[in-house]
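Given next, in structure tokens, is a single chain: the form predicted alone.
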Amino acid sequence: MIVEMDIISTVSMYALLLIPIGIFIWLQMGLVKETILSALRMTVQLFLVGLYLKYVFQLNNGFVNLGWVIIMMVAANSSVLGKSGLKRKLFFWRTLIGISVSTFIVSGWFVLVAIRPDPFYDARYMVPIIGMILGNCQRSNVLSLERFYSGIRNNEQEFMTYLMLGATLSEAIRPYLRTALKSCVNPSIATMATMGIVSLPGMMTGQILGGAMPMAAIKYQIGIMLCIFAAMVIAAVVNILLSLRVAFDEYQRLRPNIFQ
């Protein structure tokens, strides 16, 4: 049985923000307003989503579930481009394809092959699993796109030297692609290596708090972590490769107008 938090208990959790806010003020980091607004946005969005998902779970319609997933993907893609510093109008559809392909392939395998719920579009499985995979892809894509294009821009002479020595565009970008991919997957590799010893992950903890047996929760956690890692790698590589056509001109030079 779940011990529910009442409104007063939930509100009391905001007191913890006083500690990081105090540190930001002390260090004059200028993140106080951004932190408060982000926390308020999170609260409003989660409560609205909670109300919405209540009816989504009750209705459990495949088209409604798919519509909600598409909304999540569009929102995640917009956030990725905003945080990576790239212009939305140039990259939006390309990065959306990358996120969608990786998320649908990996989550489809998890739901249809590993879990096999009945019906297969059951909102209790489809929406949370895709949400977890998509959220991690969002963070990794921000990091990989930003590292890839900032790496080329900051080392433009080196990049042009590769091209002048006869390298193709795909060969010239490879060192920067490797760096970008490492930067987005290294934290996940470290997390997987210490999971269960250093930390108890969120999905497993949530299932145990919801009354599931620990071994059942562990199986789900293993599955979701492998899915997240695979989706992060696929999305990062596909997004970068699909973005090359608009990022470079006919002379294989990085276009300066791609950045916000």
The other form holds:
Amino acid sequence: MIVEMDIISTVSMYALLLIPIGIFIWLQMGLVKETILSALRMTVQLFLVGLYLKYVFQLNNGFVNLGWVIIMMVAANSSVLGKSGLKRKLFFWRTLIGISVSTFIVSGWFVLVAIRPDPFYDARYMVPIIGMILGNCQRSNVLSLERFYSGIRNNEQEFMTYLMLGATLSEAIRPYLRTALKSCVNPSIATMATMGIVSLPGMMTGQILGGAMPMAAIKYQIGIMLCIFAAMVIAAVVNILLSLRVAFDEYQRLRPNIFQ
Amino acid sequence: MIHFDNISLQIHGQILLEQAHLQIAEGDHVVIRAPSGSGKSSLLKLAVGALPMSGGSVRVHDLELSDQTVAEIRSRIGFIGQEPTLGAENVKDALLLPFTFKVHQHNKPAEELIFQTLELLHLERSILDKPSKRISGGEKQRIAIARALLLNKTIFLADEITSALDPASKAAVITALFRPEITLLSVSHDPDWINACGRIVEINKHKLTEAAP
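Let me have the form predicted together with its partner chain next, following on from the form predicted alone.
Every component of the complex follows; first up is the chain already shown.
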């Protein structure tokens, strides 16, 4: 069983912050306030989530679990759009569909086909697995959308040349779709290749700390890595394809007003 | 063949064309001569739906430009810009790029036709193996022209396409494009090009007016 951290030992962890804060003061970097505020935010948010999850786990009701998952998806979607440089209002529903479709497909496969918990909506599996997928796909979702649209904007003449040479919209966007997808999956391919040697993944570490046998933890880790990779690609493609209708006008020209 | 009716065009709030008209018949070779920034290049872009019009209509053959017809109109017109983008890593791929698109997929030109077209434009066969980044501006212009010729287009919109050419290459391009079966709407400051055109159009007070050749 895990060694439980009491409140005093948790608070003692904040002592570690004194070192970076000392360095910030010494270098007159002015990050002290931001650091303290962020650490406090993290603390409050995690305690609230911990409290909430305690009840979600106790209740273990399929609808409550689904509700929580939807909240996570909406939050992830807002954050993705905020960072992608695209107007939130125009894309919100389309990227929400992209993120939900990809997450539900891969987490559904993992939970229903591989793990098969009873009941299948068991919060102990559903919530952390979907949370990990969403959290890990966030950066790649931002990157794929941002790269795709900035790629076309920065190479507008080339894009128009494709159209002038007879390409349909889906043919003309293909080079930019390829670049966007590559930029989002390349880091993950590298991570998978070095996993276990350079990095010990968080989920595995968490399970081992929680008392699981390393071999059991490894199987979950492999599952989650493959889920993240598949979700990343599905979300990137679905997000981009669904966003085309609002991003291009009826003459296949990129609308300038889609950017923040 | 190409009809601009009542065309109005504003860019960044500045009026370039207002209720302008221009009719181009089959086989006409037209050049637009006007100061920079007066809307010459924009007029060419309007015809292929690359720029939004503020008013008026464009007709190419029997098709009025709209969201329904824009793809068909683009497939009929060869549009060549002043600094054309080749859109592929090497010259051969750039030349064959349009034939990778569904609409032209079945019309892939035979190797012999490619060589003849290169020769017509004073280009060496060896250029096919060069990376697109390594060729000169003049070569790029001629590759873009070759690409449009290989697509068997009969309507050309050409924006200063001789600006980077030496006299011999320019003569070759003029011979290749100024044929009776080709309809040409162009923008140019080049006296040789202007002399070769049968019609000169100017932009005066936001209108398109004919000038004496």
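Positions refer to the first chain, counted from 1. Rigid core here is just the name for the largest C-alpha set that superposes within 1.5 Å across the two forms. Nothing here was measured: the structure is a model prediction, and the numbers come from that model.
Treating the chain as two rigid bodies that shift between these two forms, G67 and V101 fall into the same rigid part, each C-alpha being assigned to the part whose superposition fits it better. Put simply, the smaller rigid part swings 16 degrees relative to the larger one between these two forms, by C-alpha superposition. The two forms line up on their rigid core, and L27 then has its Cα shifted by 9.9 Å between these two forms.
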